[in-house]
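Quick heads-up: it's one chain on its own, the form predicted alone, in C-alpha cells.
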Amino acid sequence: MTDRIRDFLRVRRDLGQDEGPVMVLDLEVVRDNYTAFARALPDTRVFYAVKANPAPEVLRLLAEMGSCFDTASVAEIEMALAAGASPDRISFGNTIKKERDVVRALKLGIRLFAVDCEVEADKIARAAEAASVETAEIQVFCRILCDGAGADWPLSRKFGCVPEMAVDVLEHAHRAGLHAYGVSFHVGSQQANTEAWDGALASAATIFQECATRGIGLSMVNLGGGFPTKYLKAVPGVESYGDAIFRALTKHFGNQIPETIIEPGRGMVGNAGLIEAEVVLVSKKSQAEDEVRWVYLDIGKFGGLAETMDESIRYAIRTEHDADRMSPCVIAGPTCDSVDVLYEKQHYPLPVSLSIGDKVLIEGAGAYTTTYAAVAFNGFPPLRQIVI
C-alpha cells in the first residue's frame, strides 16, 4: 500500500465515507510501471491491456506517456482513442471478433488485427471491402498456442493455433490481399519464470524462416503479456523478463530482431490497486474446537475477485490486527451463491481477534477486478473505483 492510498483511506474514514467495499488505484504506480517497462525492453513498444483496467484516468495517463493500446471490443477501442490514442497505436487482439466489429474498427482507423484461423483471416479481408479499405493496408499477426508451465492464470487452448498451422493462417492472409506481419501468442498471466519465452520465440523463429520460404517476410513478433505482479509470493522485476526475453530474441533471431510489442496489463495497474473491504460475518460450521473459521466479506467472486477462482490468484490480506495470533480460515464472499467462496482448498491465516466490522485490505487488486465487477449480482452494487 502506498502512503497516497493510506493517506486517502485514512482521511475516508475520519468523513464517514467508507461504506461498502472500494478499490484505490494510485496513478503515481501506474507511471512508474510505464516507465519501467519501457527501459527494460526499450525497443519494444508497449500495447497496454485494457481489460486489466480501463479506468478512463489510467488510459489518459498511458497515452500521454506514448503507451499504445491492446483491446478486445469496438467498446475498448473507442475508450481508448477517448483517451487520446491515434488509431495506429490500437491493435485489436481478440482473435473473435464480429465482422461488423472488425468493419467498425476499420472505419475508426484500426489496422493491427489478432487472427489464429483461415476463416478469421476472410472475415476481415471481406470487413476491409465493406469498410471501404485496401486489404494491404490491414497488418494482421497470428497468434500461436505455448505451453503456459509457470503461470498461476494459464491462457491456452481458447486462443491460438499450433505453431505448425500459422505458417498456413498466414499464407492464407497473404494471398487475401492482408499484410501479413508476424506472430502473437501469450505464456500465460502471472507467469513467474522469465525464461518462459524462450520456447515460443522459437517457434516463432521457425514460422518466419518457412514463411520466408514461401515469399511471405514476416517482420513482428508480439510477445504477449504475463509480466506477474506481487501477491503473497515475491516475483522476479521487470528487469529480470527484459534480460531473459532479449537473450531468448538473440538465440532464436540471431542479428535479425524483429519488431517485437509486449502486452502489460496485470504487471502494469496490479500493484496500483488496493481493496478496502469489510469483515460481515466469522462463524463456525461445527463447536469442534479445532474447526477452522469462516470469515464473510462484503467481496466475493461476483464483485471483483473472480480471479479467486480455483483459487489461482491468492491476494495478500492485511488487516489491523496482523501482530495477533493467527489461525486458519475460509474466506467467502456475500453472495448467496455456494461457489462465492476464495480461499477454502487452502485455508488462509487471518488473525483470531478479527471481528465483524472489521476493515481488511486486498492488495495488489488492479488489476481484472473492476472489469469482472460490472454485474449487480444479487443486488450488491459493482466494485467501485476511485483513482488517485
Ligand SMILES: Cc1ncc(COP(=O)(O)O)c(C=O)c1O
Contents of the next structure:
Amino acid sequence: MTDRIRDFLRVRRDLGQDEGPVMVLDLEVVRDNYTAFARALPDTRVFYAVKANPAPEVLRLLAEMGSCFDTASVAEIEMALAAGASPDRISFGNTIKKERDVVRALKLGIRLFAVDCEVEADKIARAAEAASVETAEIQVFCRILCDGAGADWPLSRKFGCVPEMAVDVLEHAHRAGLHAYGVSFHVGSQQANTEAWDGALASAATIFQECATRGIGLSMVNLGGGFPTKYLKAVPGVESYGDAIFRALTKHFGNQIPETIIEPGRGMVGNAGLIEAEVVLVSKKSQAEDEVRWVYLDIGKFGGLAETMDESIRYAIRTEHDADRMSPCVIAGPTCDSVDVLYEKQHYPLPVSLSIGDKVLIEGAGAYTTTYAAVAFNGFPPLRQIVI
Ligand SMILES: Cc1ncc(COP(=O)(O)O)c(C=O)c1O
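Now that you have shown the form predicted alone, what about the form predicted together with the named molecule?
Every component of the complex follows; first up is the chain already shown.
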C-alpha cells in the first residue's frame, strides 16, 4: 500500500465516508510502471491494454506519457480517443469483431487490427470499402496460439491460430489488399516465467521467413501482455522480462529484429490499486473444535473479484490484526449465490481475532476488478473506484 493510499483511507474513515467496498488507485504507481516498461523495453512501443482498467484518469495519464492503447471494442477506442490518444496510437486488438464495429473503428481513424483467421481479414477488407478507406492503409497482424504455461490466468485456445495457419491468414490478408504487418501472441496473463516469450518468438520468426518466401515482408511482432503484478507470491521485475525478451528476439531474428509492441494491462495498473472491504460475518458450519471459519466479506466474485475463479488469482489480504495468531479460513462474498466463494480449495490464513465490521485491505487490485463487477447482482452496486 502506498503512503498516498494509506493517508486517503485514513481521512475517508475519519470523515465517516468509508461505507461499502472501494478500490483506490494511486496514479503515481501507474506513472512509475509506465516508466519501468519504457526503460525495460526501450525499443518497444507500449500499447496499454485498456480492458485492465479503463478509468479516464489512467488513460489520460498514459496518453500524456506517450503510451499507445490496445482496445477490445469501439467503446474502448472512444475512451482512448477521449483521453487524448490520436487514432494512430490505438489498435483494435480483439480478434472477434462485428463487421459494423470494424467500419466504425475505421471511421474513427483506427488502422491497426488483429485477426486470427481468413474470414476476419475478409471482414476488414469489406469494412474498408464500406468506410471508404484504402485497404493498403490498414495494418493487420495475425495472432498465434500460445499454451499459456506458467501463467495464473492463461488465455490459451480461444484466441489465435497455429503458426502454420498464420502464414495463410497473412497471405490471404495481403491478397485482399491489406497490409500484412506482423504476428501477435499472448503468453498468458500473470506470467511468472520470464522465458515464456521464447517459444512464441521462435514461431514468429518462422512465420516471418515463410511469408518472405511468399513475397510478403512482415515487420512487426506484438509481444502481448502477461507481465505480472505482485499478489501473494513475489514475481520477477519488469527488467528481467525485458532482458529475456531481448535475448529471445536476438536468438530468433538475429540482427534483423523487427519492430515490436507490448500490451501490458495487469503489469501497468495491478499494483496501483487497493480495495478496502469489510467483514460482514464470521461463522462456522458446525461446533467441531477444528471446524474452519467462514469469513464473508462485502465484496466477492460478483463485486469485482472475478479472477478468484478457480482460485487463479490469490490476492494478498491484509487486516489490522495481522500480528495475531492466524488460522485457515474459507473466504466468501456477500451474495446469495453459492459460487460466490473466493478461496475454499486452498484455505486462506486470517487472524483469529478478525471479527465482524473489521476492514480488510485487498492488495494488487488495480487490474481486472472494477470492470468485472456486476451492475446490481443481489442489489449490490458495482465496485466504486477512486483515483488519487
Ligand atoms: C489482446 C490482449 N492484449 C493484452 C492483454 C493484457 O494482458 P495482461 O493484463 O496480462 O498484461 C490482454 C488480456 O486479456 C489481451 O487480451
